[in-house]
Amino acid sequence: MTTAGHSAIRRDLREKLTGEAMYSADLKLPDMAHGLILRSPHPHADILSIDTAEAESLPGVHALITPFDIPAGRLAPDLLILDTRARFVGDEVAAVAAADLDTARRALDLIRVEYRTLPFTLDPSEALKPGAIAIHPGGNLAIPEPLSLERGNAQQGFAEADLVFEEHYSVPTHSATPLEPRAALASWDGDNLTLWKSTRGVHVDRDAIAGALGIPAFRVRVVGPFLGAGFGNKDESRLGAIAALLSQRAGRPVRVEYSRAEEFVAGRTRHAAEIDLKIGVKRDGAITAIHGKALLNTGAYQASVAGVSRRLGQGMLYLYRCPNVKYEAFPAYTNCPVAGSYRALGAPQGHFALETLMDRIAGDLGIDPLEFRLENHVPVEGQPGQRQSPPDQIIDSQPLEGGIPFSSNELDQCLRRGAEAFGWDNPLPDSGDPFLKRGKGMAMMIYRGGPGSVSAAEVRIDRSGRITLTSGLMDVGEGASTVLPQVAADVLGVSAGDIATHFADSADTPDAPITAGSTATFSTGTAVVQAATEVRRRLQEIASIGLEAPVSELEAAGGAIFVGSDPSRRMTIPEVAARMDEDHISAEATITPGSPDCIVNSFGAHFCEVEVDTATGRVRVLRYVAAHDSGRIINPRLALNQAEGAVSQMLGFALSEELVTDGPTGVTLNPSYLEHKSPTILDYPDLQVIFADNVDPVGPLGAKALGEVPSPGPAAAIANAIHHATGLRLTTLPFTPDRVLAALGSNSAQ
């Protein structure tokens, strides 16, 4: 029997391996038209007029929309379906639907747009200066006020320090590079819209699109097909609303799919950031103060900038025991492509700065980096200070205040077990080549542990014994549709294979948040536990009559309900279900996840060995150990996939990936896999993943978050290993050969 703690095979594995899986771009409907989007060639311009007459007269063109003839509803506070101002090269200007893609392309070429170009800026620091042209009404700060958070008194903490260390860090924009470009298929039946689309949340998309179109939400159905890699950045765009309007005008289904270049340019990227970090310490290594300041480039629209701004600073605020911390963030609108959610949004940028400066501090104090972190990491009792939250309030999983313990914290175990597996105390072998320098580095991380928005799940069993788990959650590739049935099965005492699932259809699943923030297993899993527990209780009540035993003496396991003191007295689940008076028993649980008593966070510690070729500047990661505290691991194989995937993905962030916008024109210069240098399997190191021995007392069946938790570690660990190998402290990502060679040359010239 496969339940929690065992590696149930992914439910979608067969379809994906055989090619049967249907992604948004694979879906077809009879008489379907194909949509394309006309995009701005200017980084900033007012659209004065659009002449569509020639395009509309082209045979095979079924519909055409412009910002002058569609509803004025908003998908987000700063995002219309189409706008009369273009804010980056690639911004949506108009859209067409035609019988085939060739006709649609010809129609786009025939649309005549009159632009009035405007001054533009790609630099967030310039955008925030007085007198800069406003990219949106009200100015270029992308949140109402600059973010400023403080615990204790940072100024006093620096006054108490023996030494103060400061550094500036630069992180560029880079793309999530999902294999699947986003796509949407829209179809109307009278006044009712059905939309199949790349999505992280069908209910959130339903509400946003209904609001923008000015129709009731009950008239919009959003279905999430298979998703070809989410990575947090799908969707936050206009795609669904454009497809819906084209379909409405055309009187037939319309599918719109981004090209690969469009996905790079008009998808959502990781925020570029300029980070200033200052840390005060005593000579014995005790940390007295931390002050971080981040300037973020959110591009033309907000998307997830508020969440990114906050999460970037969480490591600075909470990873190290420190009574005096301050974090400030200034996200700016620019005329760059839009940045949004991307795996561990903000945390990789912030941890890169924090963990490299902490490594420098340890080195200057003559303390081993591992010992420095063992001595200074935040303990299970949390940060010093007094609780500010009301006693009955669920604690934020990104806290600022002190005086609150963690539900569990095995960071110490991660550090020790990871170091042992890596052989931290062992000398590295000599490469045998005078140009090849080897070094080792490490980093640790903290991340929200899973509590998120209100979550719901329904568990149902019918008289035949068929069990169905229903959730509005979208499986974005991380395996929620496999793990959540395992949770339900564990509670009900059946095999995970005995549970059918129905996910991600806004028409008939409970309202669900977007799959984001590593919340799926914890938040929806908690609702699954509650619903399954209620169904088990009702089944036990029925079984107690047939078994002639009180409910308190009954247990559920092995697909049966039995008397705990005499397991031979048992009834199978189908036998119990056959005795139901109703056609079915169901229970729906809607919960606000988290705890009023403690912080739920996940932790990790990473170790790596690198080889730096001082002749070419190339950095190779040879070995990598990732140790994680994510509570009880529900599905070990999927958990391993998550950790390995995160580390492999973030190798690009550290070593090669950068989306380049041309300064004079605002044009994205490298919107392709050929030029946006993502790592391949040939670049992946020998990777070992370790999970701490921990059962979290708050999480469902003891689980905590994992999906994004490894992402903040690789860049800092690799940077620290490069320093160990070469003596270079690199502060600008990625560590491309040209940057390494330039640093080596500068270092030798000193």
Given for the second form:
There are 2 protein chains.
Amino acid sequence: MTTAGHSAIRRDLREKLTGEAMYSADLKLPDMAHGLILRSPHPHADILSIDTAEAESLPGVHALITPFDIPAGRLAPDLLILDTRARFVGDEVAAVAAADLDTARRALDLIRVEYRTLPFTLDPSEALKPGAIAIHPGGNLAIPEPLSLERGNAQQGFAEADLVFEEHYSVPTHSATPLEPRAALASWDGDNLTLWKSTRGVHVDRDAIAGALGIPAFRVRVVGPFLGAGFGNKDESRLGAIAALLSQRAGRPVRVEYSRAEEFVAGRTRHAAEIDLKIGVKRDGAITAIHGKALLNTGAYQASVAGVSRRLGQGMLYLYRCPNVKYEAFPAYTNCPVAGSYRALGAPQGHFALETLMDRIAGDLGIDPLEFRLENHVPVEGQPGQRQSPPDQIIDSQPLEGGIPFSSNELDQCLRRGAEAFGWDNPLPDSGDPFLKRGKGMAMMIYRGGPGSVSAAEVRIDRSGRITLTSGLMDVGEGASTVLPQVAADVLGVSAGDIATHFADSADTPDAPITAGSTATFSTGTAVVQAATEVRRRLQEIASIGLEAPVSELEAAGGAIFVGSDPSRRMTIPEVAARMDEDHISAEATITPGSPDCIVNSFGAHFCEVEVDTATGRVRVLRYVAAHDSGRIINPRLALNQAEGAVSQMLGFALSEELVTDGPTGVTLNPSYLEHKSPTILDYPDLQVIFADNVDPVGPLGAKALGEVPSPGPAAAIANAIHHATGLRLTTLPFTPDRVLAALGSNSAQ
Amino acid sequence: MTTAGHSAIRRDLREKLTGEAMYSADLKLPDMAHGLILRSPHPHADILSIDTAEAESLPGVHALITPFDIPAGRLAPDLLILDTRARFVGDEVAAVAAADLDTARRALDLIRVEYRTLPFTLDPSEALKPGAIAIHPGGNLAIPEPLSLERGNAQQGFAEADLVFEEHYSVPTHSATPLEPRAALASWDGDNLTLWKSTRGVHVDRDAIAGALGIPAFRVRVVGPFLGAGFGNKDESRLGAIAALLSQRAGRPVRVEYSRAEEFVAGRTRHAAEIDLKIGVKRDGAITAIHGKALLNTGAYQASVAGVSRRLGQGMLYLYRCPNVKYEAFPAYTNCPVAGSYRALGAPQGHFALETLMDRIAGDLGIDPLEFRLENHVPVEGQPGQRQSPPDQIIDSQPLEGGIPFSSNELDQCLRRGAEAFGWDNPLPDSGDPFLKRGKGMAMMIYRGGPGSVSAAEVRIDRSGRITLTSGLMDVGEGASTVLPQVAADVLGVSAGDIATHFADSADTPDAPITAGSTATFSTGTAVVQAATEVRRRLQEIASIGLEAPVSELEAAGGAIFVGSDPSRRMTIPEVAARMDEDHISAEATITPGSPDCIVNSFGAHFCEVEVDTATGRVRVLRYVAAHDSGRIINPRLALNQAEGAVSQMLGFALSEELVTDGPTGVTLNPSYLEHKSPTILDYPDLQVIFADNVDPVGPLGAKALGEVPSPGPAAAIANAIHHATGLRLTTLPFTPDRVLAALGSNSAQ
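Instead of the form predicted alone shown above, give the structure for the form predicted in complex with another copy of the chain, please.
Okay, now the whole complex, with that chain kicking things off.
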């Protein structure tokens, strides 16, 4: 069985396992030239002039572009294709295309750039001070005005509290470290451009690049080859525009591929954040007020900064039953590498603060952390209060007002089943080593994935019975191209393997949003259900004649349409298709996902056991249980992979990863896997994933979002377990051995 | 300008000139194995057993198939994938796939086949005699019963004649000699097969191969890569089925490519024919009766045999005004290589007989050949007589009854303008060499290309303004993928270069017929006009709101929609597209080409000057004028290429080409370019092409068929010119030096 609820094998498995899968950097075209980018050595500088004469005279150099000789269109409000001001060490200054990479490298060395260096800042709080040098016109606040959201009255809520807890949390920047560095291949045919590139949305790339190049969008075709991991992170169009200009000037195809170091420096990082959190409670644990305040470092350019800022407050605003909540965010430009969206955006930073402080509150009140959360989590009927405006008027967030129910909320089930699977109430086994301290910790999470932008899908069946599902969506590696045909197969009553797919080509797939916000299954899935239902209806109409039964009595399953009361009266789908009048039947659905009557959120609860080596400071995660409410699971194996992937990826966030920018120079000091300290398979715990029994009434076939949902859990669960093991309340990520040792030292010194 | 009537550069020009174009044999897949076919050394034999053990044990051999271990489905009524009877020298017996070609060759050598040889015949008249061994069950007539068509009463017509002329004509078989030998690449993904192959119709191949393999058609995807010439000839699906079975058994992709010799022997030849023709005339030249009788050699299997048989009689039945016509055809199986459709099917054989005998009649009556034809060609109102049944009830031919007009007929214009350009009335310059005799000759032709099978096209525009034309049609090299977007551009008022195309993929293009019968522009063009008109209408509806003008006042040209009376009130197509409610607008048209009220035919008249070397027998064509009525010419340059290509290709038919089968053994003696004697650029005459001024009222934008139309002309025009130069009436093709010398010898001996 390969319909919904079954673990259909991912469609790209064979290609990926055998190495047949072609990623953007694997593509070759005849006469293709290779592009390289010259990057700024200065964190902040004006480019006064660029002398390219010597580079251009090098045999084999086909094209060279500088900010002075290209279209001045913008890829984003603050981003030109190449700019005369460099804003971080690694910012794009010029680019060259040559017959081979060696020649391109030599050409880069021969480009003479005259810079005028400017004062710079790497610190967002410095950047926001009056008098700080403006990195962009309009100042260093990266959004028009600070984000400030309030439900109820926080000040009054604190006045009603018996106890008020406060803490400051620090989260550094880190990289998404996809195995595939970004690449783009551009080729022109007359006035028409085709771009194969690492992308999370071909139509969005098309529009951004066409706009920057100053050509009509219909002249740009963007195709998404296999992507070597997305993590919501491969969102910039600049590389594509550079490849396009080089190719146009060279009169031949040009491919540009980032080096590993470039991927770290010129990719997108997670936003570093400084968070102040204050929570007021009654002695019985009831929460009267929450006030969170975040300062975010968005780096030299903004990318998804509004979404990141909002998502950081998501847990504070919505995870607990609390009438009075205030959340403020101040994202600042600095001369650091660019931060952007990275799996779950700001939610991991915010949940880390929230769920460790809640843990401390529970401890101080003498309440078991699990009990505390069972008592206080947001109820299924949503935040209490009066509904004031329809949900669809609130962009990228739930409404702040209360009184609006969740479509479904099985957080309680996550907490109870996760705790049971973990054995929360059982004593931990002793390590048998006096230096190795064991502890358990937990955290819960809320995430508004799911409803996203307008989405579309097309289902088509031709007279031979061939079924094709077309979507503009980019499968960023998560498996949408496997799961969505399962959804269509479920509706049509056929095997998912019998449905061909066509995805992510701006030339001939419906306009799609970026693959982000965990919404591919939810929103495009909704369109798939609708389109497939329409095709099924039309097939049933045809079958109705042959089977001499009204449409209302016909069912579709097992590759056939049959009379429900007498399944022997049946026609196979190809038999029905052969009777079509038209060459093919197709239906396209364009939908706005979600519901005006409720809020769709996903939930989870994580439990872990850690072992802290008090001699070395090293923290190991021994066991991990992740329990999730993502509605009905369409493909259990892929869902398991998502949850496992998110937890193991966030071990780096919790324990080891940090992308370090050198204070005096702005240089990124550790742009490599080794020194960025990504976790490896040896760090992987015994991990169990549980999915709550739930069929969401709004989501397609009952599904809700999953991809990003587990990411906010690990840092807080591990921090709480470290506390349980050692008594330490660590507030600065990651929990590296030196930091743990230092904390142990100061602790024992007290 | 790239709309209709302008010589848009062919879309594949750059790929073909630079070598980027990927033909089927250029395609590679990872782990691909190479297939070879074992062919019969006997012209007729039963295969008793095949011992593959030794071949299979050879390291590197991945798969081996024989008639004894494969599905017994049929590719055609008389054709299995592999059969236990071999019917010509070269017939497929077994096939092997190995890691490399050397291993595959060694494996072929190791296959032991036990044959029981059977009596065989290479001669169609022998094959049709009672008692001849049956090559297929049911006997050697390759159609259910002999073709016999009669209009009026031929016997009575001859009784009314003053003079009756008779002649026997012989036409040997020859090969289409495409530069690209046939190739197929098969790859399975689970139960689903993808085939890239040399094809003239992906949907027809899909259905034939799926049927033979016994799997549903929706599991087979056939894709047509670039084709290295079609000539209506690359029609067999057997190679694809063999590649598919080898790939399935090998568990990896398998590519099979014919060698040059295989292309000659196992490709498809033009039918050899023996023709008896009898014509009755009044002394003033009025034709009272025509009776043609053709014996065709269809070889070991039938391919397009009904169409070839009919088209051979086309000139006899329809080219001249004549109330009494009879035509009979007897296509016979023999143990020769397979004949099939090759550019203009049987028309060149039939026109050769008709137009040389008519020339003799004109000469004997003392009428100038041009005058004779101007007097006697079929009139624009069609054959005289009473209409008896609607044209659409007659398959693959015009109705035999009279009284039905042509949609248009500019044969008269072709004759007059061609003669004028040639200088028909001027004396020929002397060669200055007593051995070199010069002469002029002419011939005219009728060809029912154009209306063909049900055809479809889809035109789509998305919100960015990108326009895509989708057709299932295979561009066999003639340029449909260039011409059809011109047609769409004309309707939409945009530049053809701005229309993307998607052709020839059975997975996602509308079902299309084979590219044959010169009908691509005519029939798919009609669908393109209809689909584009619908898209234009919907764009005009959108523009109507923005421009505040009714749709009826809006025009589309220059990439914009504008108010006809005030072109400054305009919106560009992308501006209109941006206002669409839907993701895209698309329209598909499925049409039955042609008209119930008239017959659509194309016409031509050819004139040539030859020089016969009476010392060597060599004939050179010095000058050639081809005048054609193909309605409105959509792309003059491509049309010129078609006419030039047809004429130069048929120089081989007239002067040199013959595929020789050895009588005692059935072996093809000359399967090579050198010995098959294809003409080269050195044989090419000074050639002028003229297109009649005509806009057909039925064809799309006024176009009629062209591709095959000129092929029937050269053999007769050259024969007539040889007569003019030497007095010889040659009746056996080709006019090789030995044949000319022998005729000159017997002539002077008389």
